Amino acid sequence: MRMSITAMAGAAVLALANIQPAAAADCGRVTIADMNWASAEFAAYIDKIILETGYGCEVELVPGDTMPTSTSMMEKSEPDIAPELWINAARTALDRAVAEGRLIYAAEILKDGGVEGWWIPEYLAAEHPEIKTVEDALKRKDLFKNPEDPDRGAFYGCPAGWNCQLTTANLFRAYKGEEMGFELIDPGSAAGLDGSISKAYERKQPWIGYYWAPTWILGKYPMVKLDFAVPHDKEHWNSCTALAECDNPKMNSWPKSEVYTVVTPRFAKSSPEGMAYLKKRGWSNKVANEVLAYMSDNQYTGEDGARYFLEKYPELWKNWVSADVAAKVKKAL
């Protein structure tokens, strides 16, 4: 008996419905660490959107932080993906887990690494091209006047309680900041440090101090990182620069903070195509800073930031996926 057109169409729809869950089942349920800082948050949502719409995964975001997430992944293989893991914090243990096949390093999500250092505003660097190094800047206490004591320069340090407070204080001593007439100012908090930068920018005043990337501040207020003029000395860094008790700190420079996407073998096996995407996906601090600044200005969530990124940078993310997947993601947006 010949099937009617209506019946044939219904059969086709039913067949398609049966195919779709099978494709999703190949990838299955995927858990992604939603870290508690903005750059990792929008990265998690980018992966969620692309894995769900492009590869048919069932994605769940789970709360995360550097040490708890890396420990859980090493010991329990959960979550499946940590999009932005600053691996220097647990490098030895993570390297061992990768060597033993318990975890996999995917792309270096921050292509130029996480950045720490001492900075001056971009407009100031343009006005004073002679200031390129830390020592150049510390010779100009007259330029970076302390509002509380005009006879001294003001250097804004890392907030109290952060590890960078130790490294900044030790490097300040190594470069003879106090002898050069500067006072190391504790901003009190990250908000206090941010406020000192935004205030200087609004008034186009000189500013010098510690900061890091990726952050919304460096996206909104372009800064130039000063050259420490010496290579990174890992041995001295570990034995003195980064410690509270450092009797004789030497000139040093911050190490590059390697920031990778870390993945479990279960996910890599269940979704080879999704794994291929994660091995390509990554961006520069400049891009991350711009997205973070946009999120901050508009009070956007990580999901909002992810959608903004996908809409603004198609020439970047389309290189990570096939044309078919790119079309699915674009349609979903």
Second form
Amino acid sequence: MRMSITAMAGAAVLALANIQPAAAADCGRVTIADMNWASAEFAAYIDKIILETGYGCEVELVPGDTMPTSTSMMEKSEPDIAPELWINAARTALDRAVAEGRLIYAAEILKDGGVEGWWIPEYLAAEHPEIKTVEDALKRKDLFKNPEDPDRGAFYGCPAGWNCQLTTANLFRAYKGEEMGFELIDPGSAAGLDGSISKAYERKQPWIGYYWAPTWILGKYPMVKLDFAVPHDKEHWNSCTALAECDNPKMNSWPKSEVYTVVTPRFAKSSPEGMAYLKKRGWSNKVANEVLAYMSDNQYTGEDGARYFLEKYPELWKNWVSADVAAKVKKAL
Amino acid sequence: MADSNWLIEFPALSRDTLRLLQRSIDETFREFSRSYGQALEDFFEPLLWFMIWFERLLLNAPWWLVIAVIASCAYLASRNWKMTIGVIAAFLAIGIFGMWEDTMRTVSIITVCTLLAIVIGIPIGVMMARYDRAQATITPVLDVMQTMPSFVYLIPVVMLLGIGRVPGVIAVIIYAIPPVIRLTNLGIRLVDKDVLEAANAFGADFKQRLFGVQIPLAMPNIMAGVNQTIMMSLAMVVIASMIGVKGLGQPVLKAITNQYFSMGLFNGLAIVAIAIVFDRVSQAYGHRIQKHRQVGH
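Other form of same protein, the form predicted together with the partner chain, not the form predicted on its own:
Once more the chain from above appears, this time first in line as the rest of the complex follows.
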């Protein structure tokens, strides 16, 4: 059949016009929580790049933090995706929301889980090989001197308002930090805590406190995790250690934190393909640390980190998507 | 970047050059922190001890004594019974709502900041009024201090001095000192030339002119500057608590991260109450020292 050139061109334009918005309409507008820490940031950008280039979504990143974002997702279904949500922070509420169908757990984004604990710098551990456990360290208030009160030691706790503040404070009581002559210092913010670590590290001073992995801090300033000397006691943890009202905290240790991607049902419904991808996506702490160290060394943003990851680990992310989506993402890099 | 599209796209430095630049700045700072950090810490040690002493004084003194002292300060400054009673009521309310300790910590740090700002700021203002060149160089510095987002300089300060009171005070003063400097400068410059001429005619030397004529006549402006400095340092309380300064800022931060609305509201209102007390009292003092001028004319 003969067709005039104009008709063909017209058909082509129509076809194009049809395909483009159709692909976008498949997925539509998606909001992803861009949490204010680096590992979640590059995760958000990886999702943004893959969902945009591979699935034609229209992605908007919105700033977030564990509690505000999870609350807003439960109550308002907004944002659609929290790529890296530390479940322990709000487990009961989240589990209830999942049971009621207001939220969906997707992949476990950190395969090794998040590691929380009390750490000392590597150089200090090498200098003092006798410090292995929390109790060993708490015996040395003379070593971890508090600049504002030389008679006592300084223990850098978790910033005010974070959930780890409760657990750290309760464990600090359980291990008799106060009686051993330590003051639990509230660093006020992640920036304050990081600053105290980098200050100690630059001058090779002693430091003891709370931190977590994966983080660029632990990539850049290697630290040794102190042994709590007891296994994780889940029952006591949930009934006391993790609560604000814990009258008699016992020695305990952090569980491996489960870190999942959490998605609203709205997104799962509007983009089943995107959801399938989110159900597979995840990496080990080793990979995460490497990307974080790369970002921090070069002062790159989460977006640069995401591009670095996508270029460096194609064998990893190509397993999460179909071949044609992988080709689209690859082309867009 | 040498392409022809430099007219359309800004010919920015390449990413690598920029990164190199940033990294070398960071490295320099790190070097500086390694070599001078300890010395700086030692330099600020007396200030730290003074602050700890003052805070303990406020915390350990019986609450009624603290209120009595604050109320008599308020009365002496304002000579106004209504205001004094308002001050007492404000602090009683703070105590009843269980924020006494945090409030004392905040009052102590604000007092130290204000005193330091006055001690450093007024001489700088006087110098700016005396030398035009000083004014030309210092004014842009003040602009930077007032507009630079606080976290930009908080992090270097933390890397130098750790977290706690001293970096907190430095951060607060950087933000809060400009008004007292600016208004001291302005106040002295606004002093009537005829009055100065008269002082010269009586053979007043520089010192007599400054302390006998210029500063007293500039006092209303200087007081307005001090007042603004107090307000701005109170506004920095929450920011300062992000680097580990204890006080009302910490519960506010906690409330923000946890969405504890009422906790944030109570502590926020306590900050407002302190602000109003400081503001009214310092303004009343400013007005009172102006009064004799109106009568004298």
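In this text, all values refer to a predicted model and were calculated from it rather than measured experimentally. Residue numbers count along the first chain shown, from 1. Each form is matched to the other, and the largest set of C-alpha atoms that superpose within 1.5 Å is called the rigid core.
When the larger part is held fixed by a C-alpha superposition, the smaller rigid part turns by 28° between the two forms. Superposing the rigid core and comparing between the two forms gives a CA shift of 2.9 Å at residue 253.
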